[in-house]
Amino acid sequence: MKKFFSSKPFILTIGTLAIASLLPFGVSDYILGVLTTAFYFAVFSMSWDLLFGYAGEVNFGPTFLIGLGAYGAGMADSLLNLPVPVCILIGALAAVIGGVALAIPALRLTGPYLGLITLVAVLLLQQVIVIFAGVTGGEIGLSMPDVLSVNSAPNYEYALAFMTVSGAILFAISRSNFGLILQAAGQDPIAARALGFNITKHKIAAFAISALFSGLSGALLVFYLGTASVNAVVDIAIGVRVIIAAVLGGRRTIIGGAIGAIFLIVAGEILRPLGQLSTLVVAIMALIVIMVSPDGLLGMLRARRTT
């Protein structure tokens, strides 16, 4: 552990976070807004990486968990007028319950069938939101009476702190005995079972942890945006972006998910003057990186250090 805290990657991470914490004093509100959204997406991707990168379970519907957290918090605020922290916890709890309820039957299946179930779950959630428009806001969206802050700097600091704490916890989990068992289960479940590990129990726990952080991030995001809508938190395109970010940054690294998410969001904003072509250009850039380095951006950095 002492060796890790003195390593170059750790020192670089701390330095980057220190610089990021000072940005509100020197950049515009627009840049802070872009980065705030990117930080919440970073948690989405890191949570997804724990489930896929370590447990080896393909979740094609990360927005199912994100949406449960977002709408759980949003309805608690708009319908029950509960304090914001309580609403956020309710959103996280909704995501965990939904994630575990989905995982228990889904984990009985393997391969593409599990991924298909998670994808169908997103479509079902979208339909539920539309059908019960009276309480969910439907296609228009659910307006939030409360927000985290009306100022860009506090919103940015909340998002940065949340991403930092979430990343540290998820990284610690991935490096713990639990994370090693998950990795073994993902790579060779037969051998892991032969060693006496309860693979199903560990994978359900991984679903719950992933759901917790996805739900928390979804809840915080809607309190930042001031609205919960299908296009913002449940749309399949959002889930695809989360998956691409995790793979782009570096699978089975946790931190790579944050790097990939921030890269995609920032690159998309920089190329926004290109209009619809911006999405195509960002997709091509991501594809090139993945083809050149299957280990993602972190893999490219490691390769440079060893040459």
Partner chain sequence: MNLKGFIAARSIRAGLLASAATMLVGFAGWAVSPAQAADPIKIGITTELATIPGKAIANGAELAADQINAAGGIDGRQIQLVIEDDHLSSTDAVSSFQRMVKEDHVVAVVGTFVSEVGLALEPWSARLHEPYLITGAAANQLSQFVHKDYARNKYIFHAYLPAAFLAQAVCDASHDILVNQFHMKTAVILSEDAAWTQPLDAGYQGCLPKAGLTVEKEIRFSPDTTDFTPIYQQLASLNPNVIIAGWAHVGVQPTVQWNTQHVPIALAGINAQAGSSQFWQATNGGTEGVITGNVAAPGVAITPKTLPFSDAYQKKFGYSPAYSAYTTYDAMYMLKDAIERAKSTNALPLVAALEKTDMVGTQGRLEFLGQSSQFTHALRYGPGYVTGVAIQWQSGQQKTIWPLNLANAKAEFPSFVKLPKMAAN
The other form holds:
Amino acid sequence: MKKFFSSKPFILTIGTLAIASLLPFGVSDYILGVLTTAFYFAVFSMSWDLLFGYAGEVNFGPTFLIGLGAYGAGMADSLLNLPVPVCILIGALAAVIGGVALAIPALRLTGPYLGLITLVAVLLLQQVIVIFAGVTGGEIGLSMPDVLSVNSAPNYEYALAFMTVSGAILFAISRSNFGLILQAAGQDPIAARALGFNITKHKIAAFAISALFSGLSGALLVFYLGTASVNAVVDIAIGVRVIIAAVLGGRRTIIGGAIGAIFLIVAGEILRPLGQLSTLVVAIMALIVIMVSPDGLLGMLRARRTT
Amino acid sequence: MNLKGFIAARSIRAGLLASAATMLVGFAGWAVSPAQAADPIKIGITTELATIPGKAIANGAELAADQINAAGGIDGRQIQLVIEDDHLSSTDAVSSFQRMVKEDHVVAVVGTFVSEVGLALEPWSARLHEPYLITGAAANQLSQFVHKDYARNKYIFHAYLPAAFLAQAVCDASHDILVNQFHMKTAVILSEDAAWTQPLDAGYQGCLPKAGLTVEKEIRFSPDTTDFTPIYQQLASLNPNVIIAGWAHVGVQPTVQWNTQHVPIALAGINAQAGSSQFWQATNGGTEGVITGNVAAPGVAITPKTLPFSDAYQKKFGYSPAYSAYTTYDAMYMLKDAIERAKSTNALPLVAALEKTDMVGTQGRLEFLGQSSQFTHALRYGPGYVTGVAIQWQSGQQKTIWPLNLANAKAEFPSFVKLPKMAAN
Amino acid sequence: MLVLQILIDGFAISTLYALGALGFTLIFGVSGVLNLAHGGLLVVSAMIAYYVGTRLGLGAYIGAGAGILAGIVTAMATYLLIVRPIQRSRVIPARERELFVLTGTLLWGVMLQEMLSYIFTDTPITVKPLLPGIVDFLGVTTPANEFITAAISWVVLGCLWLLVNRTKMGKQLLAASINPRGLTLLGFELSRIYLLVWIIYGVLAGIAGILLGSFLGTSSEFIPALTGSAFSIVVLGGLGSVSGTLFAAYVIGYIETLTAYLVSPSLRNVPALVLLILVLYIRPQGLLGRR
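Please give the other form, namely the form predicted in complex with the partner chain, since only the form predicted alone has been shown so far.
Complete assembly follows, chain above in first position.
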């Protein structure tokens, strides 16, 4: 453990985060705004990586969990007028319940079958939001009376702190015995069971943890945006972005999810002058990266260091 | 390599480096230039470029900016547009709105035809004290939001008609055409399930009976519906004279299926996509006989400004303007007018000047409703102000059939539509 | 009357669903690829058919021909640019190729959508129907195009059946799906078989896309939804099972039609989604799938 804290990657990460925390003193509000969104997306991708990279669960519906967190928090705010922290906790709770509900089919299904179930969960959530438009805001989205802050700097620092803490916890989990058992269960469930591990308990816990961070991040994101809408937190396109970010950054690394998400969003901003074509160019870049380096951006960094 | 080649290669490399550095610096926002009196006035446009009405917003703004700049700008300052695509996403729209305000320091933001995007941007307009003119979305809530908390939300202007007024326009046109000319008596409301159609349907329910049409049923369907056969079969058994539509997200499919299935009921109301000149091809001519409300129509001089605008638009872009081009073009001129009267580009004086807007635009006389109206800061509707027009597709062309004093054609329906027996004939 | 109406309308929709999902299940059955850009193939074909048939004014039939050609080209591009490089990649571990094919085709679908939206905008269009006009069938007025659509779909399905079960080529395809290594040992070239099956896939997707586009309209925005519904039908029927796919298409088509007619058009999609979850939970291999 001691060795880990003095390792190069660790020092590099701490250094980057330290510089990142000082950014509000040097750069414009606009960059802070871009990075704020990117940091919340980073947590989405890291949570997804815990499920996929470690437990091997093909979750095509990260936005089911994100959406539950976002709408749970948003509706608590707009309908019940509860204080913001309470709303965020309600959102996180809703997401955890949703995560456990997803874990039940995951105990029986794998691969494309589970993928489809998670996809259908997103579609159903979307339908429910539209059908109960009276309380959810429907197609139009939910406008929320409260936001975290109007100013960019505090919003940025909240998001950075949240990403750092979440990333540290998820990373620690992935490197713990728990993470190793998950990985074993994902790769060879029969052997893992034969070794005496309770796979059921571990899988449910993995879904709950992933849901907790997805939900928290979704809740914080809507309190940053001041609005929750299907196309912002539930749409399948958002889920696709989360998955692509995790694979692009480097799966089974946790940190890779953050790198991928930040890369995708920052690249999208830099390519903004291309207008409509920016998404196309980002998709091409992502495809090239995963074809050339299956371990993603993090893999590329590592490869350069070893050669 | 000879010397010349070396220098060229070096300068190319230097150029690349320099441009990379500029990009970096630009991105980091360290380049600060001192404000000067002759600095351009920046106006932000947030829109959806991949859609017909969204593209029309950008086009309308561009045309207005070109014309204003050619005529000397606003008090000698040129307009510079910052056009950003929100890809129909409220998240993208919010971040782009913040970017335009904080990075580009735009004087005002104009745009969006999607109510949910507009509603997501409104709180940010209020929080950042940034004047925002919505030029294509129609939900009542957009201007009711201003009414609810005027002091906080006064920066928002709904430079288009709220759905309640659109419903009134449809009722007025239906009375003059369908009831008076064709003796129709019964109607069915058929709207997509979206925020803007809730007040629209409520409006229809209230004003259609007064216009002389009994509402037999109100049907709402999901905007992702693609097969309308069940709905049309159900309608055929009710046998009303006319379908009063509330469509914007959908358009092509229900129109085409109305035509291919020979639904024997006239189709009128608001079919927003049918307002675009590209709709004929998109529906393979299935739109023949369809009536829709629109803000203006080709070749119809609602005001002296209408035709010069649509001609210039046609010339610049090669196709005719969609409704949101008229509203955005007018909004740009309202901004110019307000900045000149306020002699300032600061938010509060600009808002005060916008509230006093009284000018003739392409759609009619433009005035914003006051604080006492539930639709605070929406355009005033009615004769003498903005009323819109009703157009009908006839042999591949959009003909104006209402208001009657502007009409250039009489309404007529495809042979498969069963019309009530005319007493006069 | 209503019963007949539901029967006819449900039949037309279900047949389209079947045709739309067929290529997806075929390509999975033979080469184990889940193509998440499937909807893109359908929409590209429909858009090209529209562009050639309506915009260029060359008529429905030339338009349809161009659309099918576009389907083949797009299918080949999917295979040669995305799928094959991933399958042959030396850097991607064999165990994870499936995930990379999923991610790669997902990205490819995004690219197709963005390109179409850039060229043709997002506004929905309809492909010119092959046969205009309406037919009065036992008192139910139905567009002639609906009958043509169903007829073409069944002819295509029949041809595919003959191809797989009655030709030498079909036997190779079957063998490739059951035991690819055995086939290689017998001296057949797998890569040629795969190429062939992607071409068949392109034709199927092209026809399905054009018929869908003339019946229900199309737009670049429909791509994810089309992929999703093909995926649902195929998994419901049992991955890789052609008869299962047909069966599932009719189950979903009729449930949707019944809901739309008898409950409410706006709830159309909900019962099918719930059924999908239930079936997957009780019978994960799908209705007609083998484990």
